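First, one chain by itself in structure tokens, the form predicted alone.
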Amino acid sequence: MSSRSVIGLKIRETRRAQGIRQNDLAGRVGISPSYLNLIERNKRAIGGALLAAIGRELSLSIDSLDGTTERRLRDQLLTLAEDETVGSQDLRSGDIDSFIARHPAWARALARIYGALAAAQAEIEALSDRLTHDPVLAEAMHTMLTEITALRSTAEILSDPAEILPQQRRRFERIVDEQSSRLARTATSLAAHFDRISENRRPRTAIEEAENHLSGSDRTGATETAAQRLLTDLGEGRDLEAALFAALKRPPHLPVEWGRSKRISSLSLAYVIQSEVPEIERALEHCPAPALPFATDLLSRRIADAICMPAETLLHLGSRLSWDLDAMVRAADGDGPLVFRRIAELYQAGAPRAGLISVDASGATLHRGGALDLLPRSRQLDCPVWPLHRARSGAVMRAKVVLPGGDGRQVAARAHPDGMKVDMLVFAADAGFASEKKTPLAVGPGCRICTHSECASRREPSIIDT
């Protein structure tokens, strides 16, 4: 796949999908429509000025218009295409070419699911040879094995209905005790062991490798300072909706029922994406290859969170308001998902530590931000105890859960007005909000391996009773 045939091909079908006429394109960026035609047959090359110039036009960043970002994905593609499981020799380079041209969202959701497919291949191969080798499990089970077996004998003389003193029955119920909570602690060993295994050995997926380089630091001041200069180029003391508009050479079509703050983040997302911002570019050096397309969109949303509620106001409001959600987000025009960003990505510079998890209405997770530490492990939150599942719009459902390790958190919930999405902030169990649950609610991996037997939540049975 050359460069021009990927950039002609993809002005084309980005500029037809938008509704926009060739001779609009090119008088906006200053070519006749013939040469604009040129280009889009693959007759003429293109770059520099002109590129960026069409690029903003489009909405198109310069990777995915220079085919940086398609030969990536035609690499994975024809890496499917040869794999002797999925592929086939009927599937060829250049219908490959047409195929992520015409439809690059199939295309990138193609390779993503081939990704999966590989990754679950090597992490079963490698988990299956470590279960073969790996001596601290072999000790482990031998360990667990033996004081089972012990346990078992001492259980059986309690059971035993011949007459047993007092004094020699407290005594093998401190054996049973003592036995017991060897096993408890070897079996918590254990499941610490497989966590490790599984976190070294699991690769990780594009977004997660995003997720995890824009948090390894603090990028909290370069996303302010790229903001801030974006607001003062919109022009001090302006309405910022207004604004907005007038700095848009093609403002994004805008559903006539949303509401004031719901505009601002959508057109403040396309001011930053037709912006010139170096700070991303810096930001993302050294981000892995695969990462880079979803690096690029959550570093533009950040900064456009920033231009809506910088951080100096959302460190003010959460100051005033003692951090009372609620009221932050009833101050903030009830746009609940941009303060829940902004607390999550602002905790290096005085927020609460938070980790931010947003999921769809199925429950699957679309994003995963600020304190990432203090998330589950697993990307997936398929225990049905979590308050996100339950978290209805206008309100924050907070509560602490428990962790498969004992570990406490806090969090609050909240879904978004359509129903179609929940945040979660997720804190240290010492963080200091109000719970409307003062039992914990202990959450588990997901029901076929949580060791919660009593859950009246359980879906199905655990194969660690079975």
Given for the second form:
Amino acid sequence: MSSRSVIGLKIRETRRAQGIRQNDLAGRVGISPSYLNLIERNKRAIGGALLAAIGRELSLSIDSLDGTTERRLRDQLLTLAEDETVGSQDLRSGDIDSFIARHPAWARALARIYGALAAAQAEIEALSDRLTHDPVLAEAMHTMLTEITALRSTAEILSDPAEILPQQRRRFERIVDEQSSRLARTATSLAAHFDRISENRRPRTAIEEAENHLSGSDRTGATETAAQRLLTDLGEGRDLEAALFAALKRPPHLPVEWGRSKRISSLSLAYVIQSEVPEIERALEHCPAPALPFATDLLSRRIADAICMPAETLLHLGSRLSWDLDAMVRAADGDGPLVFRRIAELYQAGAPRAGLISVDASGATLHRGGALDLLPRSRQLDCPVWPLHRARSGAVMRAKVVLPGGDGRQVAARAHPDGMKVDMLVFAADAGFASEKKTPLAVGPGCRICTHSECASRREPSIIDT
Amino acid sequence: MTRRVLIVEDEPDIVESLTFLLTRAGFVVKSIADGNTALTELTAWLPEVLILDAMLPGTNGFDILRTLRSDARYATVPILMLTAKGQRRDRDIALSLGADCFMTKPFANAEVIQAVKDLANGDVDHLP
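The form predicted together with the partner chain is what I need now, so please give it after the form predicted alone.
Now the complete complex, all chains and molecules, led by this one.
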């Protein structure tokens, strides 16, 4: 199937999805309904100004309309179909173009999942390779095993009830003392080696690159400046929702069940996307190309958040309510996600220092922001002990945790009202967000490689014999 | 008759505990820490059992094992191979080169002593 047929199908599917009649769209772009019908049935080629006009009317980029996006997606799905582990003959002979045109969201999701699988496989291979070939690791492991052997063998002798001469006993006690000191030193240097590996680790995914790129303080300043200017453009003193609605050329559809804060959030984002925002362009100047779409979305969302809740509003609210997160969410019309995002965004402007992790209902990490150094190194929080896996909507769950490696943190997790996402703020160990009386929860790297043998939340045995 | 065990191992504390245990079990024990001198020592002092570490300064344990098994004088000396790596590949190499028994560090004292006794008695069928 050619890109032309993809374009026709895409125009028809998008038009129908938006509830626009063929006659209406044809009228808006200045062609006859029958000509549009021919385009949609792939009987006429389309390009240039007409393609751009239809793209504008349907809010589709030229890239996605002229087939560039689909061709890229098609290549990814073809690779998946031909992959020995997940592909099959059925997939290879299936009509991928039709699938992309009819179910674009599913096709993109499938490509993303396959991309994530490939990234995970590459990481496993890299780790296996590191364990096998990293000379520092190999040497350290050999040294540790040798020291443990001497220690174990000597300790067994000392604990044996068989008689040992005092002189021999003293010699073996000296060995235990020396070997345990050596073992401690080797373990410390090994931990330092792992730390260095972790610090040198480059972002693995485009979204991670985008998050890292936007984590600098100058980005936060630019976000607030842009939001302030856009708010001024809307007119001082006007009702925000009404002003946003009036300013939008094409207001988004807002379901009737949405509350005011969710409506304003959606309108603000549409307003940022519609507006000229030079701060976005400047902030993304040195952003790696693959991360650009994600960084643009993240920054637009942040500016929209700053419109909904300017920095001074958040800081005043926090100060007035002593940073009681439940009270702050209530005061913000129940918009917990907005309060959490703004706290993480404004940690350099007076809010408590915090990182933010958002996960979906399956527990997969969608976004990391705020003070990234407070977050666990692993992007995926596979350990079931993490409070965000048990958070409910309507109340903030607070806890103290101990990360793998021993560092402490305080966390506050809250589910979105529909239960489909959870946000978790991660504070320093002494932040005062969790009761001092609470016992810290020991979180691990995920059951398969976790050494917490007595953990009540364990879902499967560890491959590490403890 | 006293039976002799030669330990080729470069970690002195492991040598000390093995020497103590094997002596207590009735063996006469000698040790060397360098792979290069192992063959010379064997010529002068042929043991009933050889305990051979895989990773040694100088010639490594696998090379010593290969040399011993290709020499008619040492082809039947029972050999217990020790390694700090538990990898199947090391085990396969050791056994294919003719080791009689293979143990990974950290080992239990009782298992090593029993294995040495079994090797000295020619009772090798059940050894790991």
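Predicted model only: the values in this text are computed from it and were never measured. Numbering follows the first chain given and starts at 1. Take the two forms, find the largest set of C-alpha atoms that superpose within 1.5 Å, and that set is the rigid core.
Q. Rigid core fitted, is the C-alpha displacement of Thr296 between these two forms 2 Å or more?
A. Thr296: C-alpha displaced by less than 2 Å between these two forms.
Q: Verify the C-alpha shift of Gly115 between these two forms: is it 2 Å or more after superposing the core?
A: Comparing forms between these two forms, the Gly115 CA shifts at least 2 Å.
Q. Comparing between these two forms on the rigid core, is the C-alpha shift at Ala331 2 Å or larger?
A. No, shifts by less than 2 Å.
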